[in-house]
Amino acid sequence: MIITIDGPAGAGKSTVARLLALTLSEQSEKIYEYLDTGSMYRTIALLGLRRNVDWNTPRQLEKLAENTAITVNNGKTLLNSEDVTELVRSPEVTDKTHFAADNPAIRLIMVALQRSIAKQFLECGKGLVTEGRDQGTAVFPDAPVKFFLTATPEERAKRRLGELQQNGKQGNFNEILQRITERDLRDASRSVGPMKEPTNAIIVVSDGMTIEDVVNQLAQKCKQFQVKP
């Protein structure tokens, strides 16, 4: 069984994608592994800063992605076997992650990347969280249940800025609204597996709602679907 999460930046896929997998296996006796393709397109980034390739030329950094082993299982996210799980998410990897994402050849080898995982989870009997822009369009759209997570641009930036200050640091509402607003058009408008609403997906706006709301929300839709262990 595949569900599907897509939506904006910082509606929370990553966090609520996680916990409804441990959910699901908590309620079943079968594993729901969680897929962070997110991850994924950092990981090309961050290699990309460590070979300071040339961003203005994507050929570059296509090459990379051809040539590396990326494994994301167990919430983790390898790099040819080292652990870049915390690595991917810094400041520097998330300024560049976008040169990996709207490149149309790196979105295809991605694609299939995730696709190969999807398979062999399913292969031993696993289920699959996966969260992303294009989950339920351009790599499951057969999943049998989709969501589409979002937030208002200013729920989001609010949640961004709370974070920042709660991890000791500075941040400006109107700037990281203008951020979010540039994420989002950019998002939706690359060529390749642009982020829109899934054909049959479940929306759902997460403006004034607690972590736990969205996932006990999620994962009593999943119930309706017969989600079954």
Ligand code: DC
Second form
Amino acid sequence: MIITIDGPAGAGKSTVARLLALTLSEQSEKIYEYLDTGSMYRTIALLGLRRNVDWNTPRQLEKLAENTAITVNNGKTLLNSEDVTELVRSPEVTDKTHFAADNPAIRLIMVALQRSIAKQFLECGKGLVTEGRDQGTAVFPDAPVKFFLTATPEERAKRRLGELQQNGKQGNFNEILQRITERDLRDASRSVGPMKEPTNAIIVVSDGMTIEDVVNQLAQKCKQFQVKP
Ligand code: DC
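Next up, can you give the form predicted in complex with ligand DC of this protein, since the form predicted on its own came first?
Once more the chain from above appears, this time first in line as the rest of the complex follows.
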């Protein structure tokens, strides 16, 4: 059973996907894994930074993607066998990730990898909650339950600012809001795998909801859609 969660940056997809997988695992005898597909594109960008690629020569990044083993499991992202889970969240990597995500050849490789990871989980009797921008549209269009998790740009900027402040960092609401709006536009307008609501998706707007509320709502929907043990 594959459950997809797509939606814009900052909507809480990663946390929700992880907790939904945990909740479904607790509610049934089946183990649900979760997959953070953004981390794959981020890993290619990290590699590009390390190898000092010319970002204006897409073939250089493509070659790296062709010759790299990325593994994503249990919330960890491995580049060859190095754990890069934290490293790929850095602002430098975030800034360059669009070079990987906008590249059609790299998307083909990542989509094949995502399908092969899903196949392995399903073959050993597990379920999968996978999140990204194109999971319910391009990668797993036949998934029985598809969510589009979103929140207004203002709400997402407010949350981001709160996270920064909690970590003792400064932030400017208007700058954060502008970055979020730019990323939304970029994610929605790429020629391959753009972010959009999948057909038959359940749309959840999480403004004013806690993570727990969102996870409970999604778990409830999964039950209605007969996500069986
Ligand atoms: O979800 P995230 O912020 O970690 O994603 C990083 C970037 O990768 C973001 O700009 C969107 C892109 N992405 C994508 O194009 N397709 C996916 N399935 C996941 C992420």
